[in-house]
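Only one chain is included here, represented as structure tokens and corresponding to the form predicted on its own.
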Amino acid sequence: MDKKSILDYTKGELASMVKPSFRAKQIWGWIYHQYAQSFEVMANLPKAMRESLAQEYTLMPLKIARKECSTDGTIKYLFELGDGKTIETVWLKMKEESIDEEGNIEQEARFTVCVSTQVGCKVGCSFCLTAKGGFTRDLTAGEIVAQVLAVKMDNGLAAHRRLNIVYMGMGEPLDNLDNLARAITIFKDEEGLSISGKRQTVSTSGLSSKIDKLGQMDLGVHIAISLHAVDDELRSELIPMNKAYNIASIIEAVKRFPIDTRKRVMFEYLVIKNKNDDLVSAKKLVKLLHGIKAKVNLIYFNPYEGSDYGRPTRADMVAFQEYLVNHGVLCTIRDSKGLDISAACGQLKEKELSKEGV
């Protein structure tokens, strides 16, 4: 990895760094919206400055190693880096295109991009199989930016097409907190991929002081928080960091969280047989969320070889679902997307090295 990649800079920093500043704008619009795969190709910047950006600068780290195409639409890949390290990235299709009587575009479709933000993780979740690789290394800004790059030129979705980013896949977020805060700025530039803030969703597993700090950026994210459980011995068992940053602690941050007025705060939890399925779990979580403008994301368990947890059955998680919307929480159901595939966090990475007996 002798190169830097050019994807690491905001357009800030590349105006400082080219001479004159204005090249910065054109060699943005070749990236972002003509997907320029080489600096040859930037045809409205002098020969020279093509030649030395080619010798100092790498376009794209990393290559599709390997995907998987699920019958829903749902996309997996499995990301070669630099250093030929692997990571994974989900293409989701939230929405169908519609179209209208007369054959014109009614609604577009609409579509999802779950990024990683390092090479493993370092938070240990009983439940996830990424952990079971242990932590390598943060992304890099430009790592995580060309994930979502990667997928639209794979996908051929136009540059002015916008989509949203669940910051969801490997990795605890806000462990890698200063890439990811440089990451968002690069999204939301409105001379790139203008991905507003409101379009993108850092999920944590629970560091409460990094909370603050991601709210003291005010970057205009929305936050979801992999709760999982309703008290902490439970939430320990599945979420070892629990023990460090505790629920309490969790809830006093996400209170302090600056947020969209008219927005909720996401509570993902993933439903688990016969260990947080039950009513008792439900009322629970009604009085820890009592105050909080929340919205909760009920998370099929889903399963993988080795694993010591097995999938709730649906009548147990419409029965959890309407006990706190009975209550006046708003609750959905995630309708499990690909499972067809290696749709589970770190799946594909784990089939790949069994493949090559590692």
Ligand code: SAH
Given for the second form:
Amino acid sequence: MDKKSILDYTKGELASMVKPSFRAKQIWGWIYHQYAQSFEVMANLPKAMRESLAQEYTLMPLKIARKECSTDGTIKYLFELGDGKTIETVWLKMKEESIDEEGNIEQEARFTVCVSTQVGCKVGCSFCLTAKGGFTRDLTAGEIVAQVLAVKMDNGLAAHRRLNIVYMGMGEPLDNLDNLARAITIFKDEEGLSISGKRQTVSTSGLSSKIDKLGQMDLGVHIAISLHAVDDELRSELIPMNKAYNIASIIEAVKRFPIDTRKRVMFEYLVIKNKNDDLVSAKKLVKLLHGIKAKVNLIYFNPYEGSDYGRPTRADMVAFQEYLVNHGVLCTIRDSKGLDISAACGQLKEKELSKEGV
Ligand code: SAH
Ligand code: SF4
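Next up, the form predicted in complex with S-adenosyl-L-homocysteine (SAH) in place of the form predicted on its own?
Full complex below, order starting with the chain above.
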């Protein structure tokens, strides 16, 4: 049988797996603070324990298969998993480092990691390249955790440096809720990567019942709703699952979700030329979000070879944004980071497959 990765376990679980339990804390430190690449280097563990750990578990369940660096600092990774399947992870530089007149660092650069939760996706959105390849399998918690660990290591980011996580890579996070929740818990551990719930955003295409479940878990994470349309007819064309979980059910679930009083729920709105880029849609959106502490993020549809839809004009994007802002809805336009590389989810994987002639 294949070995499980030690990254699959929470610190509490690790403590019940090794005796005496204080060893768990040492192993944890080696993994998340020292970035150990093997059990062998864990010098303060007895040799016999290092050997038995190595026999039972692996450390990193993935490796870098391909990497693309953008001029704006965005790096897109294609990771190969233990079974040869591949997933994408994106490293985004959100803020540049700033240095004062005396040469001291005023503000450290800020980073966000966009992680995948599944190989492929079952939801089948008509605009999404990940959907084209169908669904292969869920990622384990360890495979989710490893993406962040691997990009931190690859970029030489010290363990204490915090970053943000967005679950916006390949897959539908709420369709893999158990492993997602486990990964969130491992990330949050203050003796590990220490990434609080506030710094983690789960993006979902809108499985209302699972939004409720996530809320009940009280993990303190943010949610982002991939809304994309204001009426059920268009939303069902874009996201077939909308027939089961319609817009009204999503809005109700959002209203029940525990949200930090200082925060807002993010609604992602993928703007597609001549589909949902008009001001009638903007008006309906304002009405729909009435009474919700919301923030809308407009995303340019990113065309790929063979895609059915077009990229909206900048003028239409700005007009849409202005309408929302003028009617009291906070709204930003997502700056397309990494546009010179394969920017939208699924596109790097696609490139690798076509290179191989698959
Ligand atoms: N499954 C989740 C999270 C992964 S998709 C979800 O749907 O929310 C993350 C984001 O990428 C979604 O908002 C999705 O709409 C967006 N996306 C997918 N294909 C895109 C494309 N071709 N251009 C721009 N954004 C895209
Ligand atoms: Fe899945 Fe999200 Fe792509 Fe839809 S947009 S197919 S939910 S990954």
